[in-house]
Structures are given as structure tokens and as C-alpha cells.
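Just one chain is shown here, as C-alpha cells, and it is the form predicted alone.
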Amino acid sequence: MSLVLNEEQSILQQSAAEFFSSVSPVTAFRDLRETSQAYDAETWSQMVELGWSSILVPEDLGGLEFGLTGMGVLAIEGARTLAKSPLSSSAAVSVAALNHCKPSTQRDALLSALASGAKTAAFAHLETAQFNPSIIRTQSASAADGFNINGRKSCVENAQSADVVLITARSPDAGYSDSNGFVLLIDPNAEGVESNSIGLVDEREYADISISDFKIAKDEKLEWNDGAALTQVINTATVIAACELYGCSLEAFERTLEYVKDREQFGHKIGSFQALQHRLAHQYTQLELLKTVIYDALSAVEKMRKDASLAVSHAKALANDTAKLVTTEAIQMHGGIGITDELDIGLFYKRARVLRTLWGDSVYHRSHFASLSGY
């Protein structure tokens, strides 16, 4: 169990904090809102040069193989400035999905391309409005020269800007909960693939993808390593979302703390009011608890511990609850200006609001935690 960062991870954290604050601050997020871009290509190129796109890629395929905790550190620091990039969707979740597929020429080539920044990818799995990762209705039926695909995927992050979308699918004769399904590599702009944008309050790129009688070649279908592979990929996506929630919450808390130290009311700094001090102290303890729980979950997934799913559900449920507490308190302590767009604090609230539902809300993860614990 790892509850603290080692020396190399701490150095990565420091360099990431410096990079995001100088190259991709909140003002950069605001500027991107005025464009049709999912992210700034130049900023992403700099991340690639730093090796961040190859953090999880095996060394023999051009990657650093630094580990999931390193990727979690980047997700936390990026969330603190609301940085928009394919870091989570491509370098974390999509690479994790490919790592859990059986080796093949196509898989290895794509991993190398993702590591070098030549391509980006998006992972499309969820299909239902309510989070239920066990249901797969998308079908892959054999054809003479490949496979025919039919199905629909919901709320895929960075799907329209990605070069490749990784689609989870099953054979027509398998049940909806087929854990031995496939991963299909699809061009999001190809004929037979329809991508419809979704506008969420965090103002990032999401899309529903519909696939109708879409034909792919045999080498564009990848198989999972084993029956637990999909669960491990979902765990990766979930714990990275928890990391982003922690980053948003930590930044909102620190900004609020600075604000109450300066804001005067009734002739006194409002930070001197004991009621606010108690509320801030409660947030601080929750954030400290969340940090250790997230580090443990990252370690559990990275080392493929038997209790990895349990640790991930613990982390996501706590991250959801802590983000709700901290960002709501941040709005309240900033008063009327807290709900205005001109103040950054509301942007963290909106981002956290979306992340709290992505990859499972608190109700789902508490239920999942109880189920895994035998209740």
C-alpha cells in the first residue's frame, strides 16, 4: 500500500505544477471556450515532448512505463488549472485499454503512435444513461473480409478530435455482460460512424457515437488479455476521474482559503469568523483523507491487487463527496460573486459536477463497494 509519492513521482508533480500554471492556466481554458478546439495543439505538443503521452506505454514500444501513479499526478495537477488535453482520454484510458489487449501488429503500432504523439485516441465503452459498465450491446459480427459493427456509445470524451476511437463490443451470440468481448479500432470520421456533440456544463468535448453496419478489417479488432481486462481498464478510467476531482477540489479550497483571509465584512476579515474556520478545517481533513485514498487506489490498480476494484470505488465515492462539499462551500464563501462566470471558482464547481457523474456517482460506487465486500 503506497500512501505517499516517491522521489521520482514528487519531481514529476513539481514539474507538472509549474507547467500547467505557466503554460496552461485557467485563462487558457477560458480562451479555448471561445473556439471550436477541443484543446490547444501546441500545448499538447509540449506535453508530448515532456514524455507525458508515453507514461503508461511499455518501454519496448517507445514509452516510459512510468506507472499509473505518475499519470494520476498529472491528472491532479492538470485539473487544478482546468487544462484541456487528451491526457486522460488518450494517454491514460486508451493506452490502458491497449495494454490490456493481446499483442498484435496493429495494437503495438497504435501504442507507439500514441506514445510519440503522432495520434490520439478515445475510449468508448458506456452505453446506458445510468452508469452501468457491465452492459455491452454493441455487436461485432463476422463478415467475409472483416467485421460488421452495430451499436451506440454514450458520452465519449474527446471522441471527435481523436484519430482513433476504441470501441468495446461483443459477438452477437454473447450476453450483454460479455467480459470476453473485443476492442475495435474505428475512425470517428468514417462513413457509417455518426458522432453527435453533447454540451455539458464543464464545456469540454463529449459525443454520443452511433455505428450502423460499419465494416472494419480483421486486424482492426483486438482481443482482451483475459476476462478481467475490461474491469482493469474501467478501474483506470475511474481512478483518473477521482484524481481530477481531487485536483479541482484542492484548487477550489486553496482559492477559497486565500479569499476569506482578504475579504472584510463588518470591519473584520471573514477568515477570523470561527464558523468559517470550522467549515474550512472540515474540508481540509476531507482533502487529506482523499489524497491518501487516491494514492492507495492508484497503487492498487497499477499493481493489479485483488482489492483494486474495492479501492477504486472507495476513492471515487469519496472524491465525489469531497468535491461536492468543497466546491459548494467555495461558492458559498465567495458570496454572490461566486456564481458569476467572471470568477474562476464557478468553473471548478462545474467541472467537478460533471466528473462526479463520469465513471460512476457516489450511489453506484457505494453499492459496488458493498457488493464487493459481500453485502
Second form
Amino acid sequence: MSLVLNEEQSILQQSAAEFFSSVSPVTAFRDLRETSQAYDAETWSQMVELGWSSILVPEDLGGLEFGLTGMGVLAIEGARTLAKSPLSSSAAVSVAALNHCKPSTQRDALLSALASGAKTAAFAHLETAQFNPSIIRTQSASAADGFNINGRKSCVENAQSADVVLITARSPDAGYSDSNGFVLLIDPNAEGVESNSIGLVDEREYADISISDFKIAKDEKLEWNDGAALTQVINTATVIAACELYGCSLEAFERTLEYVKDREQFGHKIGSFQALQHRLAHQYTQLELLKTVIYDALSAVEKMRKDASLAVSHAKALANDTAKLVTTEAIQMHGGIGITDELDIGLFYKRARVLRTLWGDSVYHRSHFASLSGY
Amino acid sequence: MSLVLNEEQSILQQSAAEFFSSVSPVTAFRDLRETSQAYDAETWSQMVELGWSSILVPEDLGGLEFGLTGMGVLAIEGARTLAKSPLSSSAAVSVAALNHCKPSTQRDALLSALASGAKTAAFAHLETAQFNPSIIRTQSASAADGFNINGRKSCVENAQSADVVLITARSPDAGYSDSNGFVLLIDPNAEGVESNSIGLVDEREYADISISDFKIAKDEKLEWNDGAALTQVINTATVIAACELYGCSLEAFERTLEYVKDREQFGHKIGSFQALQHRLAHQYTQLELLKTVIYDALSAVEKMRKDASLAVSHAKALANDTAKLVTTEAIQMHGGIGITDELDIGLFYKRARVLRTLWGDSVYHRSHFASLSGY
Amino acid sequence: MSDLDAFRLETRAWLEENCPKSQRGPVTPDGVIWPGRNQTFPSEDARLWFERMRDKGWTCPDYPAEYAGGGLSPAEEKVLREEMQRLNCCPPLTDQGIGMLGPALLEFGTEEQKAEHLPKIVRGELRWCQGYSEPGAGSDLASLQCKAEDKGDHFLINGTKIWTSYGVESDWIFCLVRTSNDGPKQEGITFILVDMETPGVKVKAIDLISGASEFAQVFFDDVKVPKDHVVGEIHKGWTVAKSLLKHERKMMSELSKGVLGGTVTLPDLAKEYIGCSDEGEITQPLYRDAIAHHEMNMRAIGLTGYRTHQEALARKMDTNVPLIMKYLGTSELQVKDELLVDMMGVRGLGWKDEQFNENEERATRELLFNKALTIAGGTNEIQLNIIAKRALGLPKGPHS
Amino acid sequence: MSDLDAFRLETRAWLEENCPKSQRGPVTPDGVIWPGRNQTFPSEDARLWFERMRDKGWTCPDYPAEYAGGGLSPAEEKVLREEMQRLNCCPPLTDQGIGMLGPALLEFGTEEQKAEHLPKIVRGELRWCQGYSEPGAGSDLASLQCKAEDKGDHFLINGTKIWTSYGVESDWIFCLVRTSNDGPKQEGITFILVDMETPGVKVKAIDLISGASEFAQVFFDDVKVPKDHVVGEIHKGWTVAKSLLKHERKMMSELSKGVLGGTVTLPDLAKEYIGCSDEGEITQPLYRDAIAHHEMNMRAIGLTGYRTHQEALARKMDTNVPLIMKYLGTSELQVKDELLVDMMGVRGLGWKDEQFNENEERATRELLFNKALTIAGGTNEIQLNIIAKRALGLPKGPHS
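Switch from the form predicted alone to the form predicted in complex with its partner chain and give that structure.
Zooming out: every chain and molecule, the one shown earlier first.
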């Protein structure tokens, strides 16, 4: 179990921090709000050049096999500037999903294309507004030369801008369990695939996808490697969301710290008021715990440790709670300007508010943690 | 709905405050710890003389019919000096139980004796360590010239020092519901009644009672007035416990306030430190809400309002939470001396800790409140 | 029959006859009747209702009749309010002039100022806004820096004011400006009225995180204001301001009441979004507990308000208790906002695209907008400082 | 084979031969081996174990051999500790002299002081206690008032010390006393050793709310102490004290670890007292959630300790992180204490009468005793002040 970044990971972290603050600062997020683009293509191609799209891709398919901790470091640093890109949805989650599928020409080609930046993908699994990863109603039935698909997927990140959407599904005759589910490759813009964009408060690209009697070819259906595959992909998505929450929280906290050291009221820096000091000190303790637990969860998923699901539920629950505390306090301590759109603080709160819901809230993850612990 | 004391109630409050601080201060509680007495008989007889034993007793049986709010005021003031007496167990809860029984020679005589101070009674209902008022396993079966009783009662306050214990029971053939239950009058020191004293951290008199094949006469079994009777008695006991929690909390808070205004550290009164000020200010807001909700619940039970059970669950839950906050903070803010037996602060914490459990914790009462509110 | 009873019957009859049906029932944000130089109305009925009330002076029923007001006694005003509530009449005019500036002028204004401004307030001819806060003076209002130099016959104002509600839509602004830097910071402040069409006044809307922008920042660049626009004494504006601040705090704590408008309750929404048993019990016990906790706190706050009212009637009022209400009410409301969004999942996080129903949209909007409640009108921190000092008598630290 | 490996094999063999079976396994409170003028032992095996270790100097393995210590290098000492852990050997001697006074004497003591006191510590001939806090000097230790007047050849001590652990049982006390009131309060403090049999020394046990009384108050009434009992320079005792305080804080944060001894866990107890489904799921979801919350926090604290360890090995340690551990650990433990008692109901509130089982008695005792954890060794408030200053660099207020 490693809770400290190694030399290569530290170097990645530094270059990511420099990249995001210079190439994709919060102003870039603001500029994109004015357009209908999901992300800036030029920025993404720079990220691809840096090798970030191939971090999780196997070496024999042109990837770096750098490991999930490296991806987590990028997610943390990217969240600090609210950077928009297909990094999480495509390079992390979709690649992880494909990695857990049995090799096939289609799968290998897609992985290579994702690594090279030729394509991006989105991963569509959840079907309900409240997080419930065990429900899969989407079905695919055998049909002439391929499969016939029916189902709905809820709030899929970067679906409309992706070239391929990975849809989890099951056979019509099977009650769902990991071992008989599979992954379907779908063009989100094909006829018969209806996607409705969902504008959430974090102003990113989400869509509900509705598929009825849509046909795919035989080789566009991929099989999971084993019965644990889906759980591992969900763990990847969840821990990456936790990383983004950590990045948002850390940035909001550090900006608040800077603000209270500068802002004066009643003739004193407000950062010298003991009540604020104690609240900030407490937040700092929570952020340090979160850092530990995030690194542990990344390492657990990367190494496929037996307690990976437990570590991930821990990380997401603590990330949710810490982000709620820290981003809410950041607004409160900034006072009036904290609620203006002009200041970035509110943007971190809004992004964190969405991430707290995506991939499971704390009530869900504490219950999951308890179940996995046997109580 | 009255949330303000009327003139008579205010006068009672003032004289109670004077009485407890002069006749039964915390030192009296400490003196009793050295003995095996449940309370000081002389002090109790003075309270009887002041009419406090007859506050809830009907006028035609020698009582004052002063109402439950008056009794609540006494419970609050008594808790501020940790006064020990049969006031809650006998004059409040047992009298309330008898008031809700159908008149009979036995019942009327006992009420008169409780009013005059000739006797005291205890009320034994709960049977489990976790609060669950709907379970009654104690049974009484018809036998020659009377009834045969079997059962157990848990943690009955002032049972061993009482002349009579009021035991709730049901028929062997009936599943329990309020409407077919009844009350049995039992001498706690009779043969066949086994009582084991339970020493809790508040150092008051409690006992587990175990009854096997114990015979009582026909007229020692009383019938409830109606199907709502038991609920009303439980409401009485619960709101009186909430009053005592309020009294403990208020006293601990005021003593802490005095302490932080006096104690110096680092050259300043610690009460001038903003972090403590904010915590104390927050506690004050909770105590003010609690005061409101307690007065409302007393009035609701007294007037047999339809929402009485809801008001009582509200009062007990808020009393539990506020007492936990205030008495814990009182110890913390007193620092080292807060954890010594020499200082009274720890005694208030310990008393409150027991009261938080008796008659239902907050998890129970919030659930009850939700059920009564229809969700 | 007492005079008051007669007044009640008369009023009731008049309202029933004169208040159009469309002007009864809950006011929607689009239905509010505002004053202004170029006054427009949401509807013909609204104009009719406004004009009828204006002509009786009942847009400002407690202002003296000599200034076009209703001239009602406090008892009569209460009757009018009750009768309007009875029919659920919409307010015939909404403005910060009515409840804030007007009373200040009546208390501190000169005869000329009253004659000039009060009738215009009553008749809705001008829309007023307030200029108190500054970017560098939030909680510490008295440290304000917006400067007014004495130039003999006029003041020359330079500086800026922020958090001015409806600054963009208003015609005149009442401001606190610094006229002297001598002595304690509360001295040397002056209360002054400024026509926003004066050269050098600029207004910029402030966009909020909730997407709304009802606040503005107002900039003053060499703005000349005649000396007779000062209300009260020069350098003594803090006295006027303190009197007004009371009104503002009261308005903020009112704000925190009527949310989740209509009849939808948190438990109802929980049942809809989380589910419930056949007996109507919310199926997720953790949300059920959190909802009961919140509902208890709201009940306690409501009852405490009522207790204060009863104490006042019984002349036993603890004047410290009202201090706690804003802190408690606003904090608890934010608890509800977060809880509701938690329950709705992504449905409670809608920003655009018309995929969300009315309750969902309101949940998101209130979540974001209500972050202001614990800041505006005295931050939570200031409220706790005040409680510590006034209610608890804790010693003033060098720092609080 | 390296020398260290040889030492390990030798040590292992020696321990296996010399540590009696009864002196392995968890130490019970009654089984601790204390030193003292009139030393007694819990058992004959305990005496044997103590004497064997004492004779090798391994009661204080890192003290130099010239003072009867073990004379082990840090690496050897680590080996000894590991080998003792392997067999689960009980500590052969427990005293505040060993870990606190001894190191201070080695750093600050004169040759005579070392020769006089260190061998006695190693051999368990005297029991030591500590005199730092005073009734008026808690968190603000440097404001201590216990006075030592310079009388030429001796000091005359008057005053009192409080929170002295095992003060009643001890023979000697190491104290901080005030020898000067000039200059900053940290100056003018002297570190001095006092034989508690000296006339004028009185000790009174302090009863705690938990029923325990391991602390004492020590009174000094015209107590004469020779000048050569001063450790370090006169007036410069604060330097010695600061070095010792580090040890104390470390001990307090150790304290907050091994609770709920043995193998019973909070979830186990919850299943016993609340009940569980056939699948072992705790039936009351609110307690289940609270337990998971607590277990997560303990896991996070434990992992963070481990992270710090890894960071230290990688020479990347953030020196601020250890600052947070005492605050987090002690606070979380109190959460557990309250939760456990909530689950046990009245069974968790036993004080006397032998009706409660071992887990129940421990729950009550820890609930009450652990209230000390957020106070002793630096209150939570002091911890938060330190974090704010050192880790966050927040400006020092006049008040913090």
C-alpha cells in the first residue's frame, strides 16, 4: 500500500499543475460557458500529446500503462482549475471499461484510438436519478447479423461529444448480474439513439440517452473479462470523482485561506479571528485525511486489492462530506462576493455539489462500506 | 397554546428556585451519595408541605389540580441542583398514571395518600434496556380471590424506596394494546417481588423488578380510563425527563458562562476568545429553542392536545441533543477541573447522560415524530 | 359598534369591491407592482388596483395624510392589513422607499424633504434603492469609504456602493457616505439622497451564482449633490442608518420564512423522490431522520417566534431572544436546501435545458440563492458576536 | 551475518529463555510493574522478569552502560523492541522517570546528577512523577506561579502543582518552578527535582468523574531543596520543559489508540445490543450509518499516521500533518464512547452494583475517563490554534 507519490507520479503532478494553470485556467472554463462546446479541442490535443489519454491503456496497444494513481493526480489537478476535457469520461472510465473487456479486434482498435486521441468515448451505465449501480434494465437481444437494443441511460458525462458510447446491458432473458452483462459500442449521433442534453449547475456536458430498437453489429458487443469487471469500472469512476472533489475542495480552501489573510474587517485581518481560525484548522484536518484516503483508494483499485470497493466507498463518502464542508465554508468566509458569479468560489461549490451526487452520496457509500465490512 | 408562565406558575418557579438552592443544593446530593438513602425524608416532607406532592392530584381527593406546567417548573428547578426526591417518580408520573385509571376505592385512597405525603409510589412500565414502550410482556392471570402475576420491569426509578409500585400489565390471552392493559399495585418489599438495585452514573435509585407467581387482591388491579391513557402517562414521564434535562443543561451552561468570564489564560479572560464565544452563543440559541418546546409540550400534555405525543417527542429529542451539546461543552470549557469529581459540572453531565437514555433517545423520538407527522 | 369595527366593515366592503380578482392570491415574481419614473404594470388589473389604493393613500397607509399617505392609526392599519390578508390581496406597491426611507424621513427629515419625497413614494413616482455596503466594508459597515467632500453649496461624491438591491431599476438612492475621517469611524458618516440620473453615477448588475442578478454595484465619479439632500445632521448619518438597519434585519429574517411556497412539503417530496411504504413511511431511514430533525428545528423556531410574541403581550419579553432568530432561521433553511437536493439526486441540480419540473428548478435555485441568507443583513459570524455580547455578556476581546 | 543479525538471534534466544510465560500477552492494569522505594510486584514471575531485565540494563535499553543502562545503539534498541513484541513481552518496568526525566538528565543534567539519578531509574529504586500544571496555569503553562526563592544554598518552594499522574504513589517529583518574575513569563522558570519526603510536601488524590483517581495535587509549604537539584540553568527551565512536553503530547496521542482492547469491535457490540439481520446487517440503519462513519474516520486517521511514516521514509514528510493527529484521534474516540453508550441503553451507564458485564463497565468508564483526552496534553482549542498558526500560517490575533 503506497500513500506517497513516487518520483514519476510527483513529476506528473507538477507538470499537470503547471499545464492546467497556464493552458486551462478557470477563465478557460468561463470562456467555454459562452459556447456550446463540451471542451476545447486544442487543449485536449495538447493533453493527448502529453500522453494523458494513454495513461491507462496497455503498452501493447500503444499506451503507457502508467497506472490509476497517475490518472487520479491529473483529475485532482484538473479539478483545481475546473478544466473541461474527456480525461475522466474517456481516458479514465471508458478506457478502464475496455481494459476489463475481453480482447477483440473492435476493443483493441478502440483502445488504440482512445490512446492516440483519434477518438473519445463515454461510459453509460447508471439508469436512475438516485445512484443505484446494480440496476440494469437496458437489454440487447440477438437479431439478424447483430443485436437489437432497448433501454435508457441517465446523465451520461460527455456523451454527445464522444465518438463512441459504451453502454452496459444484459440479455433479455437474464436477471442482471455482473457475469452475464456486457458492453455495447454505440455512436451517440446515430439515428435511433435519442440523447437529450441535461444542463446541471456545473455547466458541463451531460445527456440522458434513450435507445429503442437500435441495431448494432455482432462485433460491437464486448464481453466483460470476469464477474468482477463492472465493479472495478464503477470503482474507477467513483474514485476519479472523489479525486475531482478533492481538487475542488483543496483549491477552494487555499483561495479562502489567501482571502482571509488579506481581507480586513474591524481593523484586523479576518484570518486573525479565532472562530474562523478554528473552523479553517478543522477543515485542514479533514482535507489531510481525505488526501490519505484518496491515495489509498487509487492504489487499491490500481492493484486490484481485495478491499478496493471498501477503500473507494470510504474515499467517496469522505470526499463528499469534506467538499460540502469546505466549499460551503469558502462561500461563507468570502461573504458577499462569495455568492457572485464574478468570483470563482461559487463555481467550485457548484462543481462539487454535482460531484457529491454523481457516483453515490455519503448515505449510499457509508451503507456500502458497512455491508462490505460485514455489518 | 401558552408558551409563557402565568402569574401563579411564575411564583411557583421563584419559590422552587429558592427552595432548591437553600434546602437542597448540590451539596445535599453529595451528602446523600455517602448514604444508601434514595432521598432525604426531611426535605421531601418540606416539599409535601409546600403542596408539591399534590400538584397533579384532583381537588376532590385533596389535591391542588395545579396542572402539569407547574410540575414541569419544579422538575426544571430541581434538576438545577440535582435534587433527589420522589417528585418525578411519585408526584408526577405515578399520580398521572392513577389519574388516568378508572376511579376505585383503592385508587382514590392511594391518590390521597400520595397527595398528603403519607405514601410514595413508583411507576414501572418499561421492560427492555433500549426504550420500547409498546412491549408489555408482564401478565396477570385470574386466580382465587385475585390475580397471579409474572413479569419483569427494567430500571424503575425510586422503586425500592416507594410504598407502592404501579406495574403495567396485560391479560395472558391478549396481545398487548393500550385498551386492554391495566395497572397493578404492588408492595416492592413483599415476598415474591425481587428487586435488584441498579447503580447508574447519576447515582440515583433504580431497580430491576422481577415478579414470579406473585398474588394480589382483586382491588389491587386498576383499569385504564381509556385506550389513550398509557400514552398520556408515558408522555407525562417523557416531558418531565425533558424538563430535567433542560434544568441540568441550563445550570451547566450558566456555570460555564460564569467560569469563562472569570478564568484567565494567556492574559485574557477565556470568555473573550471568539471561538468559545461563538460556541456559547450557539448553545444559547439551542437552550432558548428548548425552553419554547418544553413549555409547549407541557401545555400540550396538560391540555390533552391532539398533537401532545408529537410535541413530547419534539421536546425529548431536542432536550437530549441540547443536553449532550451543552454538558459536554461545559466539561471541555472548564478544562482539567471539569473532569474532577470535586467540581459539580461532571455531575450535571452524568445526570444528563442517564436522562438522555431514559424515556427514549433522539433516534427513537425523531422516528416517532416522523410517524406522527405521517412520513 | 366601535369606530374601529365600523372602519373594518367599511374597509372590507371597499376591498371586496375594488380589489380585482386577479390581484388576489399568491403574488408571482412577475406580478409584483413596482414604482418608477417610467412605471409599467404587469397587467391592466394591476394598474387599476394600484391606482385605487394610491388614491386612498393606502400604498403607505401609516404615512400622514398631509403627505398623501393613508393617515391611519396603528390600530386602523392593523385592521387594513388583516382585511387585505382575508382577501389575500396582493401588495399594491413594492419598494424600499415605503418601508425604509419613508420612516427615516418622518423621523429625521426636514419639512421640505418630507413634502418633496413622501408623496412621490406614496404615488409610486420614483423607485428607491439603498447604498450602504462597500467592497471593503461588509460586516464592518462603519468603515465605509465612499467619500463626500464639502464644496460649499454641494457635496462631491466619489466611491462605490455594492449589494444595492434593484440598483439597475431604481431612480434614486439613499446612501451612507463619509464626510469626515476625524474621530471614531461611526462619526463622520452622512446620510444623503442621490438622484441616479445625476452625471457621474453608473450602475452595474452583479451576477450571482444562482443565475439571478437582483443586486448591483453603484459607482460615483465626481457626483455633485446639493447639501439639502442630507437627511439628519451632517456627520451624524450613523444614527439614521442604525434605525434603518433594524428594518433590514427584520426583512432578512422574514425572507427566510416563506420558502417551498405553496403546499409541497419536504416530506411530500421525500416520498416522491425516495419512496415510501404503504403506510406512507419514507423508506430511507437516514433521510427520514434528517427530515424529522429539520422539521423539528423549523417548528422550534416558529414556536419561539410565537413565544416572543406572547411574552411581549405579557410584558415579560426577553429582548435577547429575537437576536437568535435570523441566525437560526437562515442556517436551518440551508440545511433544508442541501437535504432536498440530496434527495432529488441529479434532478435537483438543473441549471438549464427544460427537463426539470417546477419543484426541481426551485430546489436548485434556492440552494444557490439561499447561500446569501447567512451573509446578507449581518453574517452568521456577526450574529453570534452580537449574541455573545448582548445576551451572554461575554467580555469584548480585542478581536470581536 | 551482520553484528545486528547476531544481536537479534542472541536477544531472541535470551528472551525466550528468560521471559516467564506469565509475563507475555496483554498487560492488565493490575499486572503493571512499577518502581519505588518500597517496590512490590504483582507476582513472583513479575519480580523475576524485572530483575533479569534490570541486570542487563534493559529496563532502559538506550541509557549508557556507565549509568547502569543497556547501552544499546538505536538500531539495537529497535531490534530489542521488535523481539519483545514478537513474544508479546510485558514491559519490565513502567515509570515517568524512564521516558521523560532520564532523557532530560542525559541532555541537560550535570555529571553528578546523571550518576546519582540514572542508575536508580534503571533499577527501579524510585518512582517519579511530574509537576507542571497549576490550578491557574492550564493551557497557558508558562504563567505558572509555584515559587522557588533563592536562599543562598537552597531554594524555598511554596505553591502547588496539579494533574500529577500517580502523585500519591511517587517518591520524587520533577517540577517547573518560578524563580524570577522579570522579563517574559517563559523566562524565570526553573526545572528542579524534589524528594517528596522533604518536610512541607503534601499530596492529595484528585477524584475524577469516572471514579478513578490517578492524578494528584501536590502542595509545597516552605519546602527546602538544595540548589544542586536544579537541572539545566536557573531561570532556563522552559528549555528543559519544552523538550519534555514533546514526549507528553506523543504519549497522549498514543493513549487514544488502544481502546476497546481485545477483539470486541463497535459493530460486534452493535449487533449484540441492537440486533442484526440473518446476513449480519445491523438492524437500526441510523446506528449502522453512525458506526460506519466512525469506523471510516478511525481508518482515515490510522492510514494518515501510516502515510506520515511513509513520507518520512521517502523524506517527503509534511511536518504539519502530525499536528492534526491528537485533535482528530481524541475527538473521534469521544464520538465512539457516546455512540456505544447510546446503543447499550441503560446497560452502558453502570456505576456500581455488579449487574454489568465487562464490556458494559468499560463503556461507562471510558465514556467518562475519555472526556480528559480533549483536555489533557493540549486542549482541542490549543491544538486548533497551533494548526491555524503553523500549518495554515494564519495571522496571530491579539487573542490567540
